[in-house]
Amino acid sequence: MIEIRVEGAGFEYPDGTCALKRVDLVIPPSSTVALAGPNGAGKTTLARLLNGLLVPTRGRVLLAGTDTAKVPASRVAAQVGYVFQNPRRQVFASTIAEEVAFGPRNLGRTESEVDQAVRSALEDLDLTLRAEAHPYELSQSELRRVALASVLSMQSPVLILDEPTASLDGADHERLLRVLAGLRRRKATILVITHDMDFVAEECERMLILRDGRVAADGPPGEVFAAGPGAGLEPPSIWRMSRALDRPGICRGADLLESLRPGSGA
């Protein structure tokens, strides 16, 4: 399990863009965390550093107290798994099977390991039966879930995902839910990139929101929603909902049914 810690950490692009100015934060091992913002708030940004694709231009960041400035990006890419909002962007082997192959094998793992891992993915994924199609041939969807199993199939102990509800349907979100509760079971740290604040309020307990390159809110969903996401961020329906029904500060779906149960106490 990994510690992130985020000293002072800004960005500037080589046109002179500031991306990040000053962030400092700490995420703890196992934490699921949410980070929002509107476009151009550093999001991406700030994701690219944690997973060692960018370093900082001042301040540092740590994994395990180890500065990712100090060691190659591959090491930081074995501990920080990233799978991009546009699979296309890393999808490049073969066939799936490959795809799924190429991290376990580049951190060393033995060809059993291998094998293992890439078994599981593909199965938490439902792609087995397409593990020898090439990825170009498959629709979008199946595209996004190729891309995450070669992250899970690194056994990370840190994920970050891009916007990974977008454009889902009820089949491929009931298996993200899937595969974030695995994670969970491995005391994974998870830290999601979205605009979802429904998706936020059920799967996160922790939610960050960048602005104009800075940390604008740090805490729970609820305490954040209360407080005003601000412009850009809808506040979740069911917080919506909880308020009209007399229930406010209420984010997910389970907790505003027991709410309403006769005898509640609500």
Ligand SMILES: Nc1ncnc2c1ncn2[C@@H]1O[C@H](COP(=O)(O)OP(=O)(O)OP(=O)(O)O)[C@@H](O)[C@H]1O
Contents of the next structure:
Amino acid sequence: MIEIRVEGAGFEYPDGTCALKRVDLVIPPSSTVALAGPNGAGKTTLARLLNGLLVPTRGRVLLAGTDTAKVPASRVAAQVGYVFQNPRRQVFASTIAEEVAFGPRNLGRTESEVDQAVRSALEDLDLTLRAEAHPYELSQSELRRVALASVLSMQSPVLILDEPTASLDGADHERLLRVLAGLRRRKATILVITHDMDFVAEECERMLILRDGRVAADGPPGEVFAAGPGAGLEPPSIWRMSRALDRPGICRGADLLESLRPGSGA
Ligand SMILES: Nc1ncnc2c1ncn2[C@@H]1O[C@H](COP(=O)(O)OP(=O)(O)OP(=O)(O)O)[C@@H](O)[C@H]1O
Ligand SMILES: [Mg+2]
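Can I get the form predicted in complex with the named molecule as well, since the one above is the form predicted alone?
Below is the entire complex, every chain and molecule, led by the chain shown above.
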């Protein structure tokens, strides 16, 4: 179980671009949190700080109390898996099976543990029959699934998914929901960077909005939407429908249905 604590963290790229001004944040273990905000707000940069690909140029990132700047990046990456926004930048091995095995093997797992982790991650993403395919033969959908499988196979306590909902078809959406349900069952912490407010409303207990390198809003999605559309975000359809039906503040379809049942007291 890993608590994520970000204390006054800022980040400047070597060319002088200030991507994060000051971020203070605590994410307790086992939560599902959405990270939203306009393009260029610093979402991907924050993800890279949490996963140890970058260290803050100001302030600190603590994972279970340990400063990420003081331990090897590989140790941070073992705790916080990060699925890249662009899978082509992530995937490099010559077969899918090798790609998915790389992470757990690198963590020093035994070969039978690696086999088991690979089998289960491929199965979760319906890639078993494609195990020997070369990543360059894959469709965009398959490539994204490989990127996700290769992080799932590390079984890290924290996972960051960078825009997993962008241009998904129905089957991929279902697969993503199934993977998230599995992660919740094993009490992983999930941080999802997304512009899809319907997804946030249904799946996330908390929502952060990053704007201009700072946290502009933080709370349960219903409260964040109620505070105003902020950051140009379109409130989710269920939330708008609930308001029109005089049941304001409801974010999830099942909760709205429940509130509309005769005798529900509303
Ligand atoms: N490698 C880099 N070198 C210099 N500047 C960068 C680099 N990567 C990102 N930036 C800049 O840092 C700022 C934050 O970028 P970041 O990618 O973190 O935003 P984002 O919220 O993920 O945006 P998007 O929604 O477009 O993915 C932007 O101004 C971006 O141009
Ligand atoms: Mg990004």
